[in-house]
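The chain below stands alone and is given as structure tokens, in the form predicted on its own.
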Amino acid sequence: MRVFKGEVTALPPDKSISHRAALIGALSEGITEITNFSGGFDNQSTLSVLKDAGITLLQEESDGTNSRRIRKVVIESRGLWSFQPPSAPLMCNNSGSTMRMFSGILAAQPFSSELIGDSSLMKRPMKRVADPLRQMGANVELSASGTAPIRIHGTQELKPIEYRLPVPSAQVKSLVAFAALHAEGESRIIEPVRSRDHTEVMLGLETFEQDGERIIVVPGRKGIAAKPFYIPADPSAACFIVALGLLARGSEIIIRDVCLNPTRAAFLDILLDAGAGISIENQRVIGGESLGDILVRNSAGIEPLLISDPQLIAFIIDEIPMLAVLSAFATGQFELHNAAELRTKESDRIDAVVVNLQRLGFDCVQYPDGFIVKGRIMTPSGAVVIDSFDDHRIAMSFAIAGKATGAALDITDIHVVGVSFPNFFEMIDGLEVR
């Protein structure tokens, strides 16, 4: 049997914050200090597109022993018109919230410029990215089948807009925030359904509720003073070292320093409903965001969960796949619906969960916007191989049943961790009791 203890202090830091941050340093008058900011891929991407598009920018690594650690990203600008023609395209690998959210600031810059991406963020959908910025008065144009590259000649000239979100998305609503903050007079955004709040939360916009929106006011032309920013731990890491916790029985672990801005930590509401031995302590708060930390007792077990709520679902989207993971492994069956924006992230998530869970033996029914998992009708024999799909929380969230529960399991591409969670193996060995 398989024990987990101890206390984690290097989980990566916010890779949504980090995104944030480092382009809300880029859009700011003066210096921006950065402390903490996340080593992963996907944020690496952003600096990388940054320093390209003229900002200077610069890394103090961490003289800890998680070498993908930034210590500290100093990023110097001049404001909201700061960037410079890029020599060529911008890649953004592997990182959508890059692509997408850096496309409303080059929408507003007085020249022409590309996003591309590796593979898989080439496949993804980026009409949602274009729709908003045509109607402020950017020319964005996309591949025939609606995907990148996107190319986009931008304009001084962006005009105002309330744009209704049609779908939850943090990442649209920021892109949309950033062309508003060059735009001439006031903008709004409305949320029928809210999603993490980060951007607004660190700009500093007014956002207030009307007949059951969520309505963000975005100043245009208004200068945004440099302001130093601490990246808390990510609370979608978290996740996999409390299933890692929940899972393999007799284990204890205390996680440090963790985001729990409510937008972004409701998975552990639902474990906490679903009886989870999950408790917080030391909880405060630092430059707006709320963390704290979060202890992991392993106990009798937990019951089996159903997500179906659409305002729930935009704020565990990331952490659907490993409770969808930890459910099926710790009580025989998961349920969700309402899920369809799975479909859509670096792999069709519905999908990939469900082939997985039916290579291990599991009893799945798949629909448009989500799945049930009945039971566990068999158990396999022999080392089963889990294709991560090349997307990084499907890899780590089987990665976390097999270390927790013993199984055998061969997962493809398992370097993809990398996007988020750099030290992932490192982490989960060295909390092993052995």
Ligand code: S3P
Second form
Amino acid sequence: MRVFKGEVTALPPDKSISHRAALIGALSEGITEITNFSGGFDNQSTLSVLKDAGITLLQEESDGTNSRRIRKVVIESRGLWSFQPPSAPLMCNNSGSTMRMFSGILAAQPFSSELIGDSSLMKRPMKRVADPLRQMGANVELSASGTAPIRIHGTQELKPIEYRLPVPSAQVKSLVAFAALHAEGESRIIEPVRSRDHTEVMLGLETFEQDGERIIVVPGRKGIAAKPFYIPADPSAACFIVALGLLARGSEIIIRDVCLNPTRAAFLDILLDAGAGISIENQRVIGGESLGDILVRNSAGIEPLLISDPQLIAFIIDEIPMLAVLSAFATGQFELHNAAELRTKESDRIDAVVVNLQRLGFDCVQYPDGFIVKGRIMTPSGAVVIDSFDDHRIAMSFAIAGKATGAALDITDIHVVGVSFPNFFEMIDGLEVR
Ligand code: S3P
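Mind giving me the form predicted in complex with the ligand, seeing as the form predicted on its own was just shown?
Now the full complex is given, and it begins with the chain already shown.
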């Protein structure tokens, strides 16, 4: 069994907050300085579509090639209508956040545009994007199966909207909010199940509870004054390092300056409830976001995880593959319900986790909204080929299990980790005690 020890100070900056900081910068009046922007491929896609749509990036100061972060991004804009008609389709690569959130902005611009992505993104559902934007008065075309390319014929005359989210999705919430900023009048977004709230926090939007639902109020045409953003480390990336520390007995890792926004850090509560040796230190608030250090000390292992609460699932949607693989390897068991959304991510993450756990000898059964792991029937003797399905979180979840246990795993298209965590392997190798 391997052991991992040390201090992590180089986690990638948060992917969700990085996207929003760039998009909000492009919507603001003045100069937006972003410190600690993620160097992951997805966030690069957001910067490149902004440039292709006429936004000026004054500075992109990088740490070098394949860097986990760009030290500083500086955006100059004149406000809500500063975009120019792109000369070609906007390439979002693997980034659903880029495609969906930027659609909300493009719907309000007085020109036509088209958004495309890689083969994974071109299969993901986009009707959830088109529906609210059409209700607001934009003309949005999708493929016959409701996927990209998204062709948007925008209008400066968007109508305000009262929109109840049909699925808990922070991307959809954000695209409606970005569109609504341009509408004449106040919009309301209703969340029956809450999702990550960075957009509301960063835009300073009013929110309140009503009949068990969350209401977000978006004023139209108010103008946004540019302000600086600092991006804390990504909790979804931290989850992999936490799992590494919990799986490899005798490990002790401290992860610094991680975003601990309660809509993102619920995986830590789940692990604490399961008896994991985790503590949070040095908690503080910067720019409305809570952050702190996570100390992982493997002592007693964890109890098997059973996850079924829809609200909890919305808060841990990106961490479920890692939690499932962790629980399977640590206890032989795992159970998930009410998580059909996982089938719409960069891959069908229910199928991807189950197929790969089966290859590793686990007894798993999947159903439409989840799966169950009932034990390990056999331990494979040779190297096992793990299919990443070109999905960064699938690749990293299994890579962690391999690194922690020493299991020989041959993971396909492993470079995909760069979508959100370019220095993933470098970091793990640096923590290993030899
Ligand atoms: C994200 C929201 C989630 C998450 C994605 C990032 C965001 O997607 O899975 O990785 O930054 O808003 P959904 O909005 O589709 O749930």
